[in-house]
Every structure is written in structure tokens, then in C-alpha cells.
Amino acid sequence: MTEVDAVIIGGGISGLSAAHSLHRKGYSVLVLERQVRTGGNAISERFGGFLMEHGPSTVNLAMPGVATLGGRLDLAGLQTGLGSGVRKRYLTKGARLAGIGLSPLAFLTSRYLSFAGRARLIAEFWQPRGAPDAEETVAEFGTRRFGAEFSDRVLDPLVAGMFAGDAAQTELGFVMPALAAMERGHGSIIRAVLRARLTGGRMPARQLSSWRDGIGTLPCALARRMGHAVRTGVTVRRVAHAPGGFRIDAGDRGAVRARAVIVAVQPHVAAQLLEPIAAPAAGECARIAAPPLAVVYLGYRRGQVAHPLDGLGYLTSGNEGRPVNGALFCSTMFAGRAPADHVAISAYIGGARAPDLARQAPRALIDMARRDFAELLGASGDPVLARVRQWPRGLPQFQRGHLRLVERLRRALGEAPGVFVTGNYLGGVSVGACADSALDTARRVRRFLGQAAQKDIARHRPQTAAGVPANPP
């Protein structure tokens, strides 16, 4: 039976990042991934000159975890920045797109909001602070500070686009902690933004980056660096306590003994694996919903699309009843995403807003995206490429009370020595947040293994009759 210091169940960015950190420190690790390829939902696939992202499309390379991993894996030469063609943000308004500048205050001059909506937005300066311990949703916070129109027409689309979520259900303190911090520190979001701009702060969109071959570059590089320590096509059946640690049963692929276990899978799978070894933690994971999500990727000849595609993409308010939550202008965002004289656009359908739509047949999903692109972007004719990725379970939903749920989960794991969890439901869904959480998990695993080793040394040290070590260190 194979014996290692740590088994990592799940070969996505979270699991691979934690495993790589332990591996480079000299610990023996084994990554067990159920799929035939690593990466989790971070999959980048080429079709001729097109590059489709099945999952995340961007990364903030300035975040500490990603920066650390990029340096260790020598990925700097593969980086690609946001394209110069990104000049606006687009939101739907009826049957057209409203283009808004990238300045944080552009909504004040744009006609996307009504005059009353813009006046209410300015009044944010004088709104009182909310209760510091309130568990507000994004919609509640937005309405209180900026007014109902801004909340419905800006924040609701943003939550749907970034988290496939519902602003009326999503906890602000978890998904947008910076806004909560701005209110606490400055009393006004607009005041905080103005001060940041005056001191040279950059808008988050300008920090978005990727790699030439897409986000899948990171998990592929991590897996290559660890070699045989990564096994794919392995389904873990059960994790159980065993002398000196844990026994991981992989069915016909055998069993593994480990001193520590890191569970780095979707929350519903984590709940099943944790039940025998940390039941309270399993219960918390089981509470997290992850509604289905579909990605529809269409490639066109440039002349087929009338719109200049001069932005990241567009987002849609739930009030408009459109099937597409939003779209990304992939070939504008980064170079090399489409052949010359072609463009690539990805539509996102489903999530908390309309989970049943994501379960439709691929042909129906393509038709939904085509109709949306025809009306909003002036896309005509058949696309030259059409691909669909359906995720039966999409992004985790961070509903009211999620911060407390994460705290309860951490406390429960504290009562289960040697059991660790990492993933996009603990610190955020972005690639950077996953990397940060995974590297923190690896540090805690190293601490645990070090403490366990010290206890083993003390336990096997010869004792005198008085119970004092015969050869104290």
C-alpha cells in the first residue's frame, strides 16, 4: 500500500496548488483526480486558431498566491495582458447595449441610469453607515447606499456575471468585502474611490491578465512539475481513520495511507468524503448550493458582427428576462483568442438566475446565444465555430450567512486533526482567491505534519522511571 505524508483529493487549481507547495518543501504527496485530466473547471481548449475557456477566463497576476506560483513555475514569459481594445463596459438596456466608460464615476455621466437614478447615486456621499454586523445581501447594500435603480441595473448584473448568482441572495461581505470595508473606513463608497484614484489606484479590470494558452496553463504547469505525484482517472470511494492517519480507498485503483488529507473538490463531493472523518464539517459543505451553468462559445468572421466589441463583454439585469446572463468578448480581451479577421464571444447561461436553462440541449443553448448576439451585437449568419460546455454543478452560491458558514466549517475542521479543506467556496471563486486559499492550506498542513513529527519523536524517546526523557534534546 502506498504511504505518503498527504493525499490531496481533487486536481483543480486549489488541489494542485496546495500539493505543489507541499511537494517543493520535500513532503511526499499524492493528488487523486477523478477526471482523466487535471484542472477542474480551469480548462482551456484550442480549436484551430480559437481558444475557448471552459471555466475562468482571467486572473489577477498581482494576487500573492498566483504571483508566487507563477514565479515558481516560470510562467512570466507566457503572460498576456488585457487588450488595448477594452475601452468600455456594456450593460443591456432593452434591446440594445449601453456603453459606459471604465472610470468608476462614469455612471454619473452615462444615460444608462435615469436622471433620478444618477441623483440618488450622488446622494451616496451622505448615506449613513450600516450596522457593522449586518449580513446584508448585495441587493440590500446596493439599494441602501446607491438606490434601487443602481442595485437592479448594475449590481444585479455584476453578481450574475461574476458569480452566476442572485444579488438578492448573495452575501455582500463575502463576495465584495472591499465595498463593505470602504463603507466602514470612509463612510462613502464614492469618497473611497475618489481617494484611491487621487493616490494612483487602478481599477480592478486593468489588472486582469491571462497566459497565452489560457487559464489552463496554470494547472497544467503544476501537474507537470509534480509528475507521478498526480494520478488522474481515480475515484476516491471513502476516507477513513487509520493508525497514524487515514486510509483512502480508491476502489480498483487500490488504497493509500496518509498522515493528512486535503479535500479539494466541489462542496457536495466534499460533504460525502468528510462524513466518516469530520461529520460536522461535512454538514456545512452540504449546505452550499452550486446550480448548473452553461458556457456557449461562438466564433464568427469579423464582418459578421456589427458591434465594435470594444469591451470585456456585456452583462444583463435579471429584470430584462434574457436567457443569457452576460457574455465575454474573448478576442478583444486577450490576443490569440481567435484567428485573424475573426472574433470569439462566450455566453453564460443558467446559474442561480435560471438553473433549468443550463440543462437544455447544446443546440438549444447555441440558439439562445445566437439570438442574443444577433439582437445586441448585430451578429449575422452561422458562426464558424460553436462549442458548449455544460457544468451540472457550477459556481458555489454565497448566500446570506456564508461567512458564518465558513467560520463554522473551520471550527469543525479544527476538531478533526489531519483533515483539511480548500476550494472556491472558502475564499472566493477567482483563480487568485483559490491559489491564496490553497497555499494557506498547505502552510497549515506543514504545521500539522511538523507537530505530528515532534509528537512521534517524543513518544519513541526512551523514558526514565520518573517519566522524563533519558536523552533530552
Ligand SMILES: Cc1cc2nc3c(=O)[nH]c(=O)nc-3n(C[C@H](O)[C@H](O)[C@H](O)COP(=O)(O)OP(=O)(O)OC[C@H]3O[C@@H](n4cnc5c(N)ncnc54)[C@H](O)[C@@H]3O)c2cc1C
Second form
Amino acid sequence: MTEVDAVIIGGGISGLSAAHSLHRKGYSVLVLERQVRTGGNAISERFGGFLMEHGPSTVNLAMPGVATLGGRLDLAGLQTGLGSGVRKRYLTKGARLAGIGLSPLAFLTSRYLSFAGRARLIAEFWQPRGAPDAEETVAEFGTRRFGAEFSDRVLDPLVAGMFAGDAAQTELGFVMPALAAMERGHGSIIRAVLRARLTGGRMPARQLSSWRDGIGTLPCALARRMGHAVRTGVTVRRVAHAPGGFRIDAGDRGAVRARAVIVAVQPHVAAQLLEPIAAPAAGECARIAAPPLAVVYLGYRRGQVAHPLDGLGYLTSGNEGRPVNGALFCSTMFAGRAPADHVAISAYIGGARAPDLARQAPRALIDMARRDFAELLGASGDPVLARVRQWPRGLPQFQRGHLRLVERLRRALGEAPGVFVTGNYLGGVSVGACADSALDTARRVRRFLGQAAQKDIARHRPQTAAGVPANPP
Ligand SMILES: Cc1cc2nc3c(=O)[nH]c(=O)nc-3n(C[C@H](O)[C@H](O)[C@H](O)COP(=O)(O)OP(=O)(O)OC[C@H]3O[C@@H](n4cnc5c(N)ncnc54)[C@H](O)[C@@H]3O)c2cc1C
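Could I see the form predicted in complex with this ligand next, after the form predicted on its own?
Let us now look at the entire complex, which starts with that chain.
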């Protein structure tokens, strides 16, 4: 039976990042991935001159984990920033799009909100601080600080776009901790923004970027560096305690023995795999919902779309009752995403707002996107390319109490030596947050393996401890 220091179950960005961090320090690792390819959600596909992103489209390169990995993997030369055509964000207002500048203060000058809505927005400056530890949802926080109109018409679309979530259910402290911190630190979000500007500081910005061949570049590069330490097409069925660590069972693909195990799969799978080795942690994972989400990618000849597509895309409030939560103008966001004289737009359907829509047949999903693009963007005729990706469990939902859930999960794992969990439901859903969380997990695994090796040495002195990494850090 193969024996390694650590088995990593799941070859998405989280699992690969954690595995690579251990691998480069000389630990023996094995990544077991169910699919025939690595990357998990991160799938970038080139076809006929288009570059389709079926999962994540952007990465925030300001986040430390991604920056570290990019450096280790020599990805700097492959980075690509937002195209110069991105000048606005769009929000739907009835059957048309309202274009708003990219600055956070642009809502004050735009007519997207009513006069009363803008006046209430300014009044945020004088609103009292909320109760600490209130576990507010984004909608509750938004209504209390900025008024109901801003909450419904701006924050609700944002939560649907970024987290496939529902602002009325999503915990602010988990998904937008910066807003909570600004209120705590400055008493007002507007005051925090103005102070940062006056003192020449910058607000923590999301630097949206990608790589020339898409977000799939990162998992591909990670997997390439690890070579045979990554096995695809292997579904882990069960993990059990075994002498000196764990036995990881992959059915007819055999079993592996490891001193530590990192569970880097979606929360519902983590719940099953953790049950025999860390039942309380499994219980917490089982509480996390992840509704289905569909991505419809359409390519058109430029002349078929009347709209200038001069933005990131558009979002819509749940109150508007549109089937499409939002769309990205893929060929404007980054250069080289569509053939010359063509454009690409992707629509996001389902999530917490309308899970059943995401389960519809691909043809119906394409029709929904086409109707939305026809009405809002003036798209006409048949697209030259149409692709649908249905994620049966799109993104984990961070409902009220999620921060406490994560705390309980971490405490439970503290009681299960050698068992580690990493993924997008612990520190944030973005690629950057997954990388941060994975590198942190790898540090904890190294500490655990180091301590375990010390114990072995003490027990077997003067012999050399078996299984100590060839190159210990
Ligand atoms: C449609 C969509 C759009 C997104 N857009 C963005 C964006 O623009 N920017 C951004 O930063 N983030 C975005 N995200 C979020 C981000 O892509 C994900 O949070 C991140 O990629 C999750 O990575 P992960 O490794 O934690 O999980 P996953 O990618 O889910 O990987 C888990 C892996 O585990 C494997 N697995 C499951 N069960 C087993 C088993 N039993 N045995 C072995 N392997 C198993 C799976 O096959 C999978 O490969 C988006 C996500 C989606 C779905």
C-alpha cells in the first residue's frame, strides 16, 4: 500500500495549493481527484478563438496566497489585467441597464437610485453604530446603514453576483468583513472611505485580474509541478483511522496510508468523509447549503450586439424578477477572450435566488440568457457559440451564524489530530481566499507532521524516525 505524509482529497484550487506547499518543502503528498482533470470549479476552455470560463473568471492578485503561488509558479508573465474598455458597472432598472461609475461614491451622482434613496445614502454618515456581534445579514446591515433602497438595488445584486447568494440570508461579517470593520473603526462607511482618500491611503481594492489562458492556469501549473503526486479519476470513498495515521480508501482504485489527511472537497462530500474520523466537524459541514448554479456562455459577432459592453457586466436585484442574476462581458474584461470582431458574454442563473432555474435543460438556459441579452443588450440572431455549465452545488451559502459555524468546525478539528479541512467555505469563496486558507492549512499540517516526527524520534531513539520527510523544513 502507498504510504505518504499527507493525502489531499480534492484537486481543486484549495487542495492543489495546500498540496503544493507541502510538496515543495519535501513532504511526500498524494492528491486524489475524482474528476479526470484537476481544477475543480476552475475550468478555462479555448474553443474557436474564444476563451470560456465555466467557473471563476477573475482573481484578486492583491491577496497574499495567490501572490505567493504566482511567484512560486512563475506566473507573473502570464497575468492579464482588466481591459481598458471596463468603464462602468451596470445594474438593471426595469428593461434597461443603468451605467454607474466604478468609484464607490458614484451612486451619489448617478440617477440609478431615487433622490430620496441618495439622500438616505448620505445620511449613512450619521447613523449610529450597530450592536457588536449582531450576526446581521447583508440586507439588515445595508438597510440599517444605507437605507432599504440601496440595500435592495445595490447590495442584493452584489450578493447574487459574487456569492450566488441571497442578501437577506447571507451573513455580512463573513462575506463583507471590511464593511463591518469600517463601521467598527470609523462609525460610518462613508467616513471610512473619505478618511482613506484624504489621508492618501487606498481602500482595500479588489484588483481583478486573470492569466492569459484563464483561471485554469493556476491549478494546471500547480498540478504540473507535482507530477505523479496528483492522481485524477480517483474517488475517495472512505477515510478511517489506521496505525500511525489514516487509511484512505478509493474503492477499486486501492487504498493509501497517510500520517495526515487534508479534506479539500465541497462541504457535502467533506461531511461524508469526515464522519468516521471527526464526526462533530462532519456535522458542521453537513449544515452548509450549496444551491445549483448555471453558467451560460454565448459568443456573438460584434455587429449582433448593439450595447457597447463597456463594463464588467450587469447585475440585477431579486425584486426585478429576472431569471438571469447577472452577466459578465467576458471579451471586454480581458483581452484575447474572443476572436476579432466577436464578443463573449456569460450569464449566471440560479444560486440561492432561484435554484430550480439552474436545473433546467441546457436549451432552456440558453434561451433565458438569449432573451435577457436581447432585451438588455440588443443582442440579435443566433449566437455563434453557446455553452452551458451546470454546477449541481454551485457555491456554499454563508447564512446567519456561518462565522460561528466555522469556529465550531475549527474547534472540532482541533480534537482530531491529523485531520485538516480546507476549502471555500472556511475563509471566503474567492480563488484568493481559497489559496490563503490552503496555505494556512499547509502550515498547520507541517507543524503537525513536525511534532509527530519529534515524538517518533523520542520514542525510537537512537534510530531514525520512519517517514520523516527527506527534506524537513
Ligand atoms: C460559476 C462560478 C463562478 C465563480 N466565479 C469566481 C470568480 O470570478 N472569482 C473568484 O475568485 N471565485 C469565483 N468562484 C469561486 C471559486 O471558483 C471557488 O470557490 C473555488 O474554485 C473553489 O475551489 P476548491 O478547491 O475549494 O473547491 P472545488 O473547486 O469544488 O474542488 C473540490 C474538488 O474535490 C473533488 N472531489 C469531490 N469529491 C471527491 C472525492 N470523493 N474524491 C476525490 N475528489 C473529490 C472535486 O471533483 C473537485 O475537483 C466561482 C465559482 C463558481 C462555481
